[in-house]
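Take a look at this single chain, the form predicted alone, given in structure tokens.
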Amino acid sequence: MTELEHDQEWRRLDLRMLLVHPVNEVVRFLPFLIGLFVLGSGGQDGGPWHYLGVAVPVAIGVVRFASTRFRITGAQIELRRGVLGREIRTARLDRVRTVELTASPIHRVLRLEKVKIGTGSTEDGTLELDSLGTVEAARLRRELLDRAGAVHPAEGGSADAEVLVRFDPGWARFAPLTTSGLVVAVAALGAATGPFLGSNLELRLADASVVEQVRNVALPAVVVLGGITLLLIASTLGIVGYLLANWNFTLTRDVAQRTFHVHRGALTTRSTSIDLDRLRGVEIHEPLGLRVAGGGRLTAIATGFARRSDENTAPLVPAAPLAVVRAVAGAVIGEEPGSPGTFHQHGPQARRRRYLRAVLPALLAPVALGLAAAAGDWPWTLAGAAVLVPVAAAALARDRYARLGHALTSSHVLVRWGSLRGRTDVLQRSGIIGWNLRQTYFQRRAGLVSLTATTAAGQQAYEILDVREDVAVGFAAAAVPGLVEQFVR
């Protein structure tokens, strides 16, 4: 008998969240109040207007809070919430794939936590109890994903608990490396930039003096000016960001070797278990900057995270040393993730196809560059530049060519394509529930086709692009036997 037979009762969440609610309500309606109270201040009293709009944001969350009950029955979680509008969620308990617990800054004050509960199913998302005490939340994801009772979820502070891999803060010097430094930086630049153009950009720029010394202004001295700012802006944040994501990173697996538990943050902490039984294999991220830096990162092919969200994905490593993530793959999946010469290349079709996509576009680089210098007053640069764009492109379908391979082990099937966004899958041949032969008019003129293995798990799709038909068809009837030989002509 398991303590959820408790919870069959309509219950409220913890009473502190009304400490809660009201403030993210105020959150979330803070640029309408900004507002308000400057409009307000032209005059000599605001009135009531003022406290008003305050009093709406407060009162919507306290009602958000009373209105919200749950129960969890023998079968299934149902969640209900609304009053004018109502509604009413359900997840069956023997479809619950992951549970999740997140807490805010307020909410670890509070000592709350947020629990996230998915189905890994498209119709019935994630069910969101926001929040529940700490002890209860551990309880009920405790009871959730072990409904036997016999073993629990390898906690981040748990003595018994096998630590896999724990955060090196040296690892901070991947972040400028990843491209969520430079989407940071580009925002923070934008935010604090904006009122400054609207306000001065206009005035200086009607000064012809002003204009004049803009021009005479060498470009690349303003290019390579500004990209050692916007470099260092990017690093800077890119740290900052990555340090309070992933500090205290710790992936454990229990004694048991059936869960494996992701703890991570600093302001917000995010804990994450993912049951052996729901793995399906592991993703090794190779993007180019991390890659020419020896880094990579690893996340977990699960069933129970959302299908391209990465707000849900299952990680296993942040960005890291290549070394810890490939010993940290083969712990987690049990064997070597494959080595550089374990993949078979796809052969010269499909190196004329890279070149082909790669170098054809960038042609057209040179022609537009060439008109440019020849009306501008930078004919060298933009001469340069013309040579370099087909060149660059050259190198890129080398790269994607030289990464772009299958393999086949014992337990796995292993995918490795892209240069910019590196990639290696390690996808499990007992989670392939189907394959999928595409082929576009240039693949068949080529002889080439595309095969996907499809799954429950993760991206859903993995795909092995340009292999010869005869290649593709053997590869998928070695990796899954029984599944389409029937369908062989």
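Not measured: the values here are computed from a predicted model. Positions refer to the first chain, counted from 1. Rigid core: the largest C-alpha set superposing within 1.5 Å between the two forms. Compared with the form predicted together with the partner chain:
A displacement of less than 2 angstroms separates the C-alpha positions of Ala331 between the two forms, with the rigid core held in common. Comparing the forms between the two forms, the C-alpha position of Val63 differs by 2 angstroms or more, with the core used for superposition. Annotation: Cα of Asp168 displaced by less than 2 Å between the two forms, core superposition.
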The other form holds:
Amino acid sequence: MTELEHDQEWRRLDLRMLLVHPVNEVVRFLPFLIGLFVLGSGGQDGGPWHYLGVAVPVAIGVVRFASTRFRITGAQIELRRGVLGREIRTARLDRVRTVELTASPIHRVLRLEKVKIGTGSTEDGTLELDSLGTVEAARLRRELLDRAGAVHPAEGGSADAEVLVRFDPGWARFAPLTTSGLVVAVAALGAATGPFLGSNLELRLADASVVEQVRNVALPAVVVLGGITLLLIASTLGIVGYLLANWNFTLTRDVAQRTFHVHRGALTTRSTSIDLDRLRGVEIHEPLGLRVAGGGRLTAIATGFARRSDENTAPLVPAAPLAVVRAVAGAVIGEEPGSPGTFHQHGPQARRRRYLRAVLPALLAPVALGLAAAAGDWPWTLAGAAVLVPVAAAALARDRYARLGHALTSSHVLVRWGSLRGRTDVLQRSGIIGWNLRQTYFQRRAGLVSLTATTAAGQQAYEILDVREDVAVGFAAAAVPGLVEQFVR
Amino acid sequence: MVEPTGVLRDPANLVSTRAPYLWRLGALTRSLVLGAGAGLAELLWDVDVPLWLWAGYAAAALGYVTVMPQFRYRVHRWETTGTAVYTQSGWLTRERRIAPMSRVQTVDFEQSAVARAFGLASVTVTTASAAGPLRIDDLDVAVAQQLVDELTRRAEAEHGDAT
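Take the protein just shown as the form predicted alone and give its structure as the form predicted together with the partner chain.
Everything in the complex follows now, all chains and molecules, and the chain you saw is the first one.
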């Protein structure tokens, strides 16, 4: 049978996928099952419902297995499913941007992988196959990416794959400093404490003399100790989350297929492939916390990921030392991602705007509290402490201005901005598909403009904030020759 | 270092001379609806809106209805060349957008019922970026139709998937 004949046959999901959902259900009911065996009594609430809880997913799985088929014909992949309502989705192979393989622990035991195919044409332009056998999944991925590349010789194999970065468990020290680490920690804390809030246990605690005793200890000590404990718990959870998600993180470049592969995950493994032709640049994330510790993160600017959603942008390096991040960024885009000296600053007007915009609103706090204190019913100490707010705002403004910069290299546009969520965006000049120049009334008076490069990838728009109008036009003209010149006065 | 080359000029073409009338009608409707809503609230819930507030609102609304359309008419401009589309919009905040013809994906023609009565239509040019639609509001229908034809023809002449 020739390759073409094989392609045109309808293929099915792997039969083992039938086990995935029931196993999931069994795991969910595990506490109940354990209770059943250990305590010897299943409680009074009806047993049949729990069997239903296993039977329904099995039935759904059977229907899904029986009704889902896919095939690759000459130029497109076709996916059909549904028994009564038929759904047929097709995607042109040359529009396939990304292929992601995911395997939860259950998938891994069964040697299965979920295949997600991103076409980037619309928001829901993802075809999902849950699940294929690992070999079949890898083969499908190779087929898809080969076709997407089209001009490249097939079957390059993974022999000439070049490893760009390999995970170092020591990087976990950066985890508590990332916002995602914090979110994970807060979510976990919420999940852990949620059931106790408002329960009898909490009420009993509230009644107890403990509260009385706590009151006797100096309040600051309690606050500080509580804060430290919370910080420790949050850090630990952040680190655990980081390790689970990024264990074994490897970024490789497949030279023959012109593809980047990202593989990661301790329990659930995830491997994403990005076609080099779809790559439009990289974002170096340097949020304040990471920056202070000398770390950063790297994500890809690529077409084919769901628009404006962070979880779907492809990570190229998780939180790691900045030197590693910059080295990988350089290897991915093929040139130095801008040393601090290469950036042009935006000038005194932009600096003034940073300070005004940060400090003016922040002044409200001490002024309002001061007025309240003058009226007599608020303590002056509070107003005094609130003076720190505009001071912090000024420090923020200073940092925001210091980081604000733009630069142009032979093939990329570099934009550095932000403090708390600081980032350096490195965008291919050939990936720019338009310019927006936006001026508020105040910007116009200051002779400044916000220049936005639009692109089909990543955030869709990359903004150079508060740059002098003539500089902005010169920059746009130099970055994409032959476009804006014709409209210059 | 990039040499400053100068600043952008305004796009060459104004929109239809009838557009300000449409905008004025819209502004008037919005002002009246808001005023009527406040009046209704005053009756229903017995709120006492002081007379000076009414007077202030009336003055502001009058200013908005008279000044805004003229102002906008001078700002809203557009231009196409062999290689690019250039638009300018807004009135207090001004936004200029430039897209190369080779990246144009769709050219849309839109006409609301009211715009139809005025003989006006809007043209929207999109690129592959979610951040970049170029909208030209309220052109003469004939001008809009001609523009759509022309842009569609030119965009078709370009190759590639425009990303």
